[in-house]
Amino acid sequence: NISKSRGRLLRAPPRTCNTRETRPVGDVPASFPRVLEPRAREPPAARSTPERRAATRQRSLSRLFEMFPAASMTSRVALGGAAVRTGANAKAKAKARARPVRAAISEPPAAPASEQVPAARGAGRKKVVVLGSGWGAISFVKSLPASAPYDVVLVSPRNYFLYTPLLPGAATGAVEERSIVEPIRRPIAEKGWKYYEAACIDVDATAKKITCRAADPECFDDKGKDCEWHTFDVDYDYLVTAVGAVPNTFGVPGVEDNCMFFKEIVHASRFRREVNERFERATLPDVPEERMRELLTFVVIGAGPTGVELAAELYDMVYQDVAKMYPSRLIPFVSIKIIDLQEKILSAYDRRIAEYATDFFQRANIECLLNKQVGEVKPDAVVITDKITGEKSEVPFGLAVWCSGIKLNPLCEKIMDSLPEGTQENRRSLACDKNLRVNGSNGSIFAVGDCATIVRPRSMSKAMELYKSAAKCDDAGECEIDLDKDQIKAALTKGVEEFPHLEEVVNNIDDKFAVFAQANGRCTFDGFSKMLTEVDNGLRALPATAQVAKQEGEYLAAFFAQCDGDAARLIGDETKFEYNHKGSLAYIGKDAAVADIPGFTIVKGIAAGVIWKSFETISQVSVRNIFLVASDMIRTKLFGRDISRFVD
């Protein structure tokens, strides 16, 4: 050891590393490690051998580790010809290197390093392919543990999840579009799974293989059309279908050419752009009043939750923001109309909610054209027919939006065609058992969300029993009386609590009753049976809502995790999905809403509006989205909506 003292170099006696006291080597206690170890000199030939030199280095390093605690060692040394890192910090880094590298990749990297891919990965594991990136798919992916013995591949042409309940708000600037979308790669990457941005175009249930097509991004437009770019196949052990549904035009001429659909974020973006464009056109000089009235007439077709909330958000935009920034002469020409076949808006909700919402719209000067059936959509007018009187009329519009109904996704039709004949009789959605297994797939295909319906033989039997009881029928079906429409509804309503699906049957009897009723306005038991079969074939067991799809996705993920890759349990387990209805919410404008909270009460007005905004904020799928939506709502309240229009 060399120490410097007063500018002179002095040779100090050796000392141990963990004491400041200077001792000769011979005086060091036996419990202390020694810096120098006396050893006999050996002949030069013996010392020069490589084996001897390696052994000497090993002994020196061993003594060095004894002198210095491992926690203080951060240097890099050579041991046995391999570079290693010592100390606690090195141990943590070595443990991090031992973890599998998790990344959302389209294909595994070529020649992956052995320490990056665990040996068990893929060995004896089941491959689960998920189709879609909506509520059902995102709930399944986020709820399935990464430790479950499955290799998951998600396939969807849309690389983000869309929070659909706030789509009307995004269409008017109440919230920004980016605030209600979450990249699908984020949950995929967190669990080390894969994502392919492609559309599934065919399913071979026998070979357990899907065919996918990727699209050139430059080929997309507002109507979702694309062009072929790359086609490939993906094998699977289990297929989870969560592709949702598509808008249903019900065969009405002119809808696709003259109406906007409202289901995707591109539709909201287009609606926002089109509304702003019409106000800008109306402010130009020398625009006739008739043209201004035509430009500023907005028609929403369909008075379900989506149509009602879109009309309400548009109303808020016009009277809270447009009225402040555009000439006041425009406001008298603004007209918002909503058309529906039912006698109330939000007809699927509780009767009290439907009545309150209808009255609220009428008081807000949103024209409700109810009991009207759309027969045709012309380039500048909607042709409607009064359901009661049969009278036809035309409703001029500057912008029309179609929010009326959904139908089976074309991909589901291909799945049905690939399954054994007779297993899929309901052509409106994939028929599943109570465990969400698609009938006829032998337990290899599951379906969640809008594309699935659960077969309910017991609820139909219950309906028959209720009719027999009300009509005083015997076992052979001979009844003392025949029931009219109101009596049938009253009878079926008694079974709604036990079988909630019967409520949807009751709501859809109006359209079918006249076909199966007798001339006296009553329906026999035989006619009722046929009517019930036809109504049931066109219905779903559960409503097509985000709430249902989310619960189904979470349940299916828990079921897969519970089965732990056991094929026999996945095919034959008798557990079943139980839907838990948590209530209904709808925004109706002017900071008001309606809320049906089971087991509590029905809330209407501003209080329900606070509940609606709070719920839609905290229900986002990530903390990032929660903060973005909350900040957007605060910004809109303080500074108003951004009505800028970006022109291509």
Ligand SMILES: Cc1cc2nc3c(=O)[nH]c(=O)nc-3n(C[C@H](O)[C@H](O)[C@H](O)COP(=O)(O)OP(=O)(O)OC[C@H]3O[C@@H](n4cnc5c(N)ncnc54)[C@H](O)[C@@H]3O)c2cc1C
Given for the second form:
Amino acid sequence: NISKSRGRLLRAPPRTCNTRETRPVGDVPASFPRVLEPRAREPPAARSTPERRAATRQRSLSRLFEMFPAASMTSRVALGGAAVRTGANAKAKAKARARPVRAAISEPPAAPASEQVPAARGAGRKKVVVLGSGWGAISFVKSLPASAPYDVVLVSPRNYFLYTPLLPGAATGAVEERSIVEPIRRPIAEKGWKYYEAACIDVDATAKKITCRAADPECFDDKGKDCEWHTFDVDYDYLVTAVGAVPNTFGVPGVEDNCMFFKEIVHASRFRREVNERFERATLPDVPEERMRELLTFVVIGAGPTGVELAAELYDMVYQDVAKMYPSRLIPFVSIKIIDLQEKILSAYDRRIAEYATDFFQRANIECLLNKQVGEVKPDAVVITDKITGEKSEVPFGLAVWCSGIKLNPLCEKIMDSLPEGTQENRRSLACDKNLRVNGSNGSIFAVGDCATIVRPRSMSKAMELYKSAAKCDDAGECEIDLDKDQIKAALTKGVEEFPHLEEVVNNIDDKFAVFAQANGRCTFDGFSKMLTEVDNGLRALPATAQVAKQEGEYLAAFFAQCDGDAARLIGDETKFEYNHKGSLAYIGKDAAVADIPGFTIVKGIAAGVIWKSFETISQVSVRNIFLVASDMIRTKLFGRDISRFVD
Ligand SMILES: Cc1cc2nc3c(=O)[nH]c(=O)nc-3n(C[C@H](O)[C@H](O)[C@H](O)COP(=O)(O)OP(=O)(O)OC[C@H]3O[C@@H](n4cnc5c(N)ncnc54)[C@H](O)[C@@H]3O)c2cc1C
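How about the form predicted together with the named molecule, since we already have the form predicted alone?
And the full complex, kicking off with our chain again.
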């Protein structure tokens, strides 16, 4: 039996999905075509069992509630593969149940409160369509006053906001999934705006129109036919794109089929379920030791903050709770490994933090496989190559999670293609100006968060010119003198009036100068060019973090409110987005964390753990969630995590 089930246990199910509830919502366009395949292959008999009919009827009713947004002001989150709805108005539910499904579909109910356009709305007001319900979108929607002269329509396949920093905690039961999601309909309904649960699949920038796609309720009716899609267009005056990014496999073979991704709430539910499943399997009688070792080896690929926090939370779960409830003979077989190409974990953080965290993990017996390049992920092993020695080896696993980077959301490629040629040369994210207007869109498309990059004006050649003039260099870059830090700053300051961006370069030189200067405290022209490139790159690419997305969403809302619907002001230059880095935090396990607070200090260990827990609690987007997260954390401390596993 064990050898029969081995393939299934070791092999994480492929990322394709055969039900609407379990599809990875962040990656919608890629998953749409795959939805059709498994249903088409199903034998007719399997489609007509009474259980199945009951289940599909239940799903039809769930879809029906989408027609009563005001009555069901709640988020629908796929937990453990099943769509769960709480808090819905009982009366509305009963009414909906009484109404035949077919009739409800053909005769839509009167528009609910959130969909009725107030008398003052419509004429003369600008229509703003927001794509997404993540960090960028929710901060835009929450910050834009209802009194601003815009009619807002939000389109997202996910009807809730997800507080991603606590996703690793949700994956191990330290906090509950429902505590870190917020129904997107709440802020939308409060302001009398509209929401459509659908994915945008195309943008026509010339006609100012988007095409959206949602599953038709009919496809959940037990008709035994393939799922049909409901497609519709929405026009806009201004489009705010906040669709985030999607996981990047970097073309490594086997990742899609044999690894889990970790970005959405469904991934957290699945991780929790699969970890528990492996412990239950390993506990069964007569399981050979070798098999136990395989089952209980957990590999995290990518040692950035997401991978590190997931490994840390898993460590806590195993040693604080699982160890107390499962037979002690299992624990020596448990192994948590983290793989990364860099020589330290958290390598993008301050060097002292990276060193501390790496040492902390090693002491906690979390195996850090560093300087290792992943070449392939097989169904039961990761193939790695040592960057230094070139040696190849295999790391067997029971469960592997891919936390190794993100790439452009496919929708952004469509937006780029609909814009004039030459305006979007960087194909990694939507190139925007300092007001977050997408280049080439004439100020009608904006982008925030992981899908946007602010492109700075080309002032680098001016900076070179200024250095050459101050250091008396010839055309080949041979200079009479090398400049020290103050001389460089003075030279660049002369160009600030013509190129205001140079002021930011001047402000950032202090951090970099020591790296590029010679022993005599002066910088050659060559060193200066390299330093300039690095400073400029740092200024261009803001990190793909919630902090950036949130600030961009807030800025854009303030900009829209300030421009008061005036088209000329919305394409003007009144303000610009300025990122204010408030620090970096990461949880590393055993109640410890690392915190880099700019201009203050670096905090490590339990003190940082207290800061991390407090920060992640009070940063929730609603009072309800602050309360839920705080009570989850207290509950976990007092009674441990809930490690039950719900199976169909
Ligand atoms: C596990 C994890 C932990 C993290 N921890 C931190 C942290 O501690 N601190 C931090 O600063 N950052 C953290 N991040 C990064 C942070 O979550 C992202 O940078 C942030 O979510 C980006 O916000 P966004 O609005 O650009 O995109 P997202 O929040 O990803 O939202 C994108 C939205 O667009 C929707 N969408 C996608 N495609 C379409 C479409 N075609 N049409 C309409 N809507 C669409 C999605 O459903 C989603 O609602 C973490 C990320 C992860 C995955």
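Note that the rigid core is defined as the largest set of C-alphas that superpose within 1.5 Å between two forms. Here the structure is a predicted model, which is why all the values come from computation and not from measurement. Residue numbers count along the first chain shown, from 1.
Once you line up the core between the two forms, the Cα of L296 stays within less than 2 Å of where it was.
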